[in-house]
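Single chain ahead, written as structure tokens, the form predicted on its own.
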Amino acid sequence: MRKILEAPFMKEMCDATANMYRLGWDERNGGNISYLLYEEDVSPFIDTTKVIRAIPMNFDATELIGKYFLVTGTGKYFKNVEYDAEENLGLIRIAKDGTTAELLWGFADGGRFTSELPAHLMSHMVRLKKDPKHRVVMHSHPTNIVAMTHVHPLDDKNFTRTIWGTCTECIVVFPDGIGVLPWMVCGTNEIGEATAKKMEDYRIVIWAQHGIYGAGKDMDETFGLIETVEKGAELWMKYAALPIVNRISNRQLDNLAKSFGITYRSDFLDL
């Protein structure tokens, strides 16, 4: 059996958490990631018949029974994952009762998964219905996105239009737009349910005064979604208070989308 620390999914997780910390997106123990895996992904690296311990989830994830997830731990720092993955990450399987996580590897210090695991699982369930290739849910606290939620209206249409207009690539990278939620208490099923509802229409959901959720088919796509929104937010925060001399018009955004052959939320441009 091969060493799990050499698994491709483990390297992806370690690289992503390290990059996110160094970018300043995940201070202290902020942020969390869950990576959906399948039997064929994990069986070369661990004995899937050996359960270390069962951890209650306080959530019914019946739709995900038998699915495996590599998840970050509660109270863990992203900066430490690449140096001690076995303590800061856990590989879990959703048990047959749908409400318990079976720990198969990791959380070596007796820890447990992120408190926002129910929110992640709710989003996974929604996104799998939209895209069978979906794999990753990523949550972080990018500085400019959080700052923007203090000074910009918190509705999907206006927030999306503003970010689309900051630079040419935005509408191409996330033509489905951005969902925005008002401030809510984190770590609750309520915010998870609200996020999952938004995930029916968007791969990106912003939590006001808190951070962002991204979903994608792999780590690169999900990281890239958040990275691009954060770049747009940074640009807007730099010029929002200045006189605007030039801007990308709604018609130009429409032409851009057509030239790339993509379908976008055209109702967000009022053409």
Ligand code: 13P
The other form holds:
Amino acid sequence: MRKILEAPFMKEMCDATANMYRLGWDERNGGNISYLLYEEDVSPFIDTTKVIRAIPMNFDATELIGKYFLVTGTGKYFKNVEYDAEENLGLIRIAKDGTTAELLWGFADGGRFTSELPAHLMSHMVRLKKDPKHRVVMHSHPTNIVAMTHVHPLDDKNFTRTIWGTCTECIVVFPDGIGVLPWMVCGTNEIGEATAKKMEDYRIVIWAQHGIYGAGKDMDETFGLIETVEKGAELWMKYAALPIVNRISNRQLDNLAKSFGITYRSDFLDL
Ligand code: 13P
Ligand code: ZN
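Taking the form predicted on its own as the starting point, write out the structure of the form predicted in complex with ligand 13P.
After this comes the whole thing, all chains and molecules, with the earlier chain placed first.
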């Protein structure tokens, strides 16, 4: 059996949490990540027949039965993950009843998975139907995105258009746009369901006055999505209150997308 702390997925998780902390996105226990893994990923590192604990989830994830997730723990600090992965992370498998998580490794101090597991697993279910290569759901509290939700209308179209207009790369990185939810109580099945519904159309969902969810096929892609939205939000927060003399027009955004061969949410631009 190889050492799980040396597994590629473990290093990716430690690097992502450390980077997010140092970018100032994930204060205290803010943020959570779930990384979908398959039997062939985990079996060189753990005995998959040995269940440490069964933890009830209180929602139905039947579509994910038998799938493995490396997930951050509730109340755990991103800044600490790289120093003590076994306490701050857990490797779970969705049990045959679809409503229980079997802990196979981690949460060594008796902890449990993030309180946002409903939003994570419900989003995984939706995104897997859109893209069989999908693997990562990431939640974070980037400062400028959260700030922007205090002062910008919260509809998907206008929010997306504003961020697309902040700098050239945005429409290229997330041509599918951004879904925005109004403020809701976090950590509930309800916010999980609302997030997953948005994930039918988008890989990015913003929670007003709270943070952002990103979904992607690997850690880099998902991190890059959030990073690019945060860059756009930071730019907008810097110039929105100033007299604007130049901007990227809708026609220019359309030309850019065409030149990159990208299909985007053209109904979000009034051409
Ligand atoms: P957890 O500590 O339960 O992961 O919650 C952090 C968070 O960001 C809640 O939205
Ligand atoms: Zn949060």
